[in-house]
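Just the one chain here, laid out as structure tokens, in the form predicted alone.
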Amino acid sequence: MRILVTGAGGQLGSAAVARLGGREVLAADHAVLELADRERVEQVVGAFAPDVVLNCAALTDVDACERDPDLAYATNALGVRHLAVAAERLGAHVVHVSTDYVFDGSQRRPYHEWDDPAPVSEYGRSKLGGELELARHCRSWAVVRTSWVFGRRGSDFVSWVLDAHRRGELRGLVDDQTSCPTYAPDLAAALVRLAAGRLPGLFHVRNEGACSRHRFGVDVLELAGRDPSGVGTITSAELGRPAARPAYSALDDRAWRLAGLPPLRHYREALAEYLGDGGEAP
């Protein structure tokens, strides 16, 4: 099986990558390929002639999106056109990660795979365009919408809790922002289950648990053996953000379960194995 992966060089990409040991791989980072390219993407799937694409590539920066929603709109939507098609021509299944940010954040129940989407955020409402440019392009896909991803390429929400807590910075986060974190290698392993299987469909895939930006803040510091005690509560308005941000958008992942396929852990376990049973994360 011949797997092309873009965002290789990402936190998610990359963990995708090390889980694909023994397979055909081309690990496509930015300077790769741009999916907002159209050209070269044609030209590198067309070369590569991949069974599999599995697209972990995106513009994720929500306040940037909301700044540019061209280029949000160019990478997140318009982009999964160009891959939707190219993939098409060769007969080849598309694995592409979404996000949480398509719902709205209204409703207090986590949200199911066939809830309505209503995004609040440039970033979301490009994100659920690329969904959409998918499944009116290519046959063979699945779509797995995931959320608040850490892990130990690159920077995340964790080495961010770390290194302002070590500097004396880390004041107060936010509490009323809840969702469920999601460890990138764990997302990695469920991407690859649809990839090597061709699996299709619509699913959530997400870590269990869910928690606000302050718990899961928290959570980093007394796993890491840090004093949480000083960090304190603030708000989403307090912080003045241009991109809106749902208020509750844990994931059901309902048609995950339903299909058969194994929940992943406790967000809380696979904290602990990245921050090495209660040590620094490196």
Ligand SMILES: NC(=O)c1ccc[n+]([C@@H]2O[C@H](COP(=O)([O-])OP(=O)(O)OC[C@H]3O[C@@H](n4cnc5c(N)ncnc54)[C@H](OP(=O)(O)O)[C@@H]3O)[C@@H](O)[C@H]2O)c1
Second form
Amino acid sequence: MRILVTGAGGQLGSAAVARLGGREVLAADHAVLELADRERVEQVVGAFAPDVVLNCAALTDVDACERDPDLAYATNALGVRHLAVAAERLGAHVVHVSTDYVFDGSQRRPYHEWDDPAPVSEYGRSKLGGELELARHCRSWAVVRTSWVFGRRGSDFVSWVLDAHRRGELRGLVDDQTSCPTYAPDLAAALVRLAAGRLPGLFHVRNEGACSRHRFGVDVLELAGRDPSGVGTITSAELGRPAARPAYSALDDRAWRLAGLPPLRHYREALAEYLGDGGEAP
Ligand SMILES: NC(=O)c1ccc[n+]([C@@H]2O[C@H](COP(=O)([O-])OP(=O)(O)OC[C@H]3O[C@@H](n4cnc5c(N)ncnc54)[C@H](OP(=O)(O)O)[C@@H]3O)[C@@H](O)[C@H]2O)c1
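Go ahead and give the structure of the form predicted in complex with the ligand, now that the form predicted alone is out.
Every component of the complex follows; first up is the chain already shown.
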């Protein structure tokens, strides 16, 4: 099986490439494949002729998407169309990654795959656009919505919390946003399973357990052997970011479960592994 991984230089893309060891893989980072460039997408997909395309590329900076919606849509929506069209020409299966931010967060139970999306940000709207483009332009696909991905040392939320705490600058974390932290290597294993089986459909995939950003940050500090007592709570309004975030976007993995696929472990277990048996920071 030949697998093209886009966004291979990113947090999830690199975890997916690591997980795919032994298979024939083209790990295409941003320099190799610009999703918004239709001709380049045709060229790269056509030359490698993959059986499966695993799309981990996206403009993931939620506030940057808010500031530049055209760039967000060019990458997250139109870029997925280009990929879908190129894959369809070859009969390739596409596994595409999407987000909990397609939901507005007004619900108080976890969102499952049959709940109606209603994004509140340009990022969320552009990602929902990508889901729709894939379904319109390609016959064999899976969309995997996930949330709060961590697992890249130096640039994820976990590293940010540890660095800010070390500098004595971590005074407050948001406690009015709730979702499911997801460990990139665990998610990558699920993506590879979907890719290898060419399983079709929409799936919510995340580690077990939901929490606020504040709770997650406290978990990080505790598991790293730090004292979280000085870390208070703030609201999203106080933080004042350009883009709105859903207040509640925990995901129910109903379709995944009903397909008989194994649940991912609890995020705290994955976090403990990532932090290395409660040792010091990534
Ligand atoms: N991170 C999260 O918390 C989270 C939550 C829910 C869903 N997701 C979804 O999970 C997927 C993977 O995210 P991630 O956490 O791995 O993010 P990431 O580390 O930012 O990786 C995304 C990659 O896409 C590349 N990219 C950006 N624009 C591109 C373009 N126009 N053409 C080709 N490549 C481009 C980036 O390259 P450059 O950096 O060089 O531009 C980066 O390497 C995305 O679909 C994201 O929407 C992420």
